[in-house]
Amino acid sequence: MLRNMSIRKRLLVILALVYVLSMIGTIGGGYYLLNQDALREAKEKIQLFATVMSANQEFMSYNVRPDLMDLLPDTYFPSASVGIVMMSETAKIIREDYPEYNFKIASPNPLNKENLSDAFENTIIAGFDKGNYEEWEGVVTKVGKRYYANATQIVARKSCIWCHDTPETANPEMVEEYGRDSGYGYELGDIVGGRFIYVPMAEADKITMEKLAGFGGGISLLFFLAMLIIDRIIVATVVKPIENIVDVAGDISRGKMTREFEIIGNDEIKLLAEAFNRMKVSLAKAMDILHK
């Protein structure tokens, strides 16, 4: 197909397939360096809230809960003792200022129903069962929407088991506003659920393919402006010194042994241009010798 083309056109079809493969390829490793830039900022926003978290249990943990349990032994004050209640309370007062954090204590038997795990985490927490890991990071799809999410393994201590061995050891206040279908039979060491955080991509997606489009945009710009800049210098330079060429053979052709071969520059077409004018005058020599 080139081979029937002008040079022009030929030129600016290479161009063209230049410029479709660079896109892919800028697109490609643009998406991809910005997608991981993406993960890296929302794995940072988990790390620090998950370490907001811990550090907050833990302090409830070796602080409070020991305290309260001294000073008012038989008081059920969830918010102090139990640092699910805990973690969920704080991370609805700092979703209040950071919307963007979705946090969820997660379990298959849970005592509140509203920590019911779905399918994804009962799979998560199948593998903290089976030991396959202690942590899980990555990304997951939520109802139609991209998640950055982090899980930790929840493991039945002691400090668990008075609230949920069985609805008759806990405490009454607890049963009463729970219920007892749910939440018990849990034993030491028992994995019984996991600690969700889930950072949301969409946002994270659109600044990417915002940044996308007009890179790919600046490029395409560039691209435009190269071609043009190219065709210009192609028709000075080759087309129109060729079409001159042509244009003086044919006359020559047709008698007009006045006309010349005139090119300016130093390059492969001056080369030719003197060649046709050599031929030009051996022509003209062949042509006296022939009449005389």
The other form holds:
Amino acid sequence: MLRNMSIRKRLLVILALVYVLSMIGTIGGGYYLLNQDALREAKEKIQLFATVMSANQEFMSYNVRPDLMDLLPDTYFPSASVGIVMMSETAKIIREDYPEYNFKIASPNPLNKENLSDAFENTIIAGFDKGNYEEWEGVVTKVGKRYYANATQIVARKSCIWCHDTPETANPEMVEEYGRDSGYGYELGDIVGGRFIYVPMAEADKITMEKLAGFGGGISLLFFLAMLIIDRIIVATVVKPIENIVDVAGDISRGKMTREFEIIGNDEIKLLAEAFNRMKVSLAKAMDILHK
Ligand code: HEC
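Next, report the structure of the form predicted together with ligand HEC; the form predicted on its own has already been given.
Let us now look at the entire complex, which starts with that chain.
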């Protein structure tokens, strides 16, 4: 295909091909690198969020709950004694400032219906149950939005059972608040749910797209300018001189022996013009001899 084209066209087609390949490389490679960056950033945010939550829970377990049990042994006060209640409530406060961040203690069998696991969470919890992993991390799309998610399994321990065994044995105040339908039946060692943290990727994705558009635009502009400049150079230094040689050679072939091949520049075309001029001289001599 390239063989049937003019030099100028051929060069422009090759440049256009290089442009397309560079764009694919830049956009593909750029997307990969920027996405890695966005993921790393999301991971850091999740770690920070998880550490804050665990620290809260730890503080409660070691500094609040034991004293509460000593001081008010018969009082039902979940905000100071149930880690999950405290974490969910803290997360709600955090979400006032970071509405896109989500923290959820999800369970397929919850006391609080708000904690009912969705389809994605159910698959992850099923993975915990099968022993595939104890912690899961990755990207998930929910209602059209991309999130980076971290999930850790929640296992029923001895200390959990008295609230989550049966409505009859649980604290009546708790049963009154949450009902008797679900959230019970825990057995020691059961995987009862997961702690899910979601960090939104929309902002990072937007920045990735903007950067890619910037790269793409920059490269396109650069190639456009390069094509323009190379085209001008090719026309001036190759196409025009060759056209000139063709023109002069045509005239000479029709007997206009006064015409000369123009010698411009210092490249292969100049050598060609010089060779043609020498050939013209030899031709003129040969014609002279023939005429005589
Ligand atoms: C003092 C009672 C109590 C104890 C002890 C307790 N929980 Fe709960 N648990 C609750 C309450 C109340 C909720 C509902 C919290 C809410 O409103 O979000 C809950 C919620 C949960 C949830 C979220 C799903 C749901 O049921 O709403 C899980 C999972 C859970 N608990 C597991 C545990 C585990 C594991 C332990 C032991 C480490 C434990 N719980 C100990 C009272 C308790």
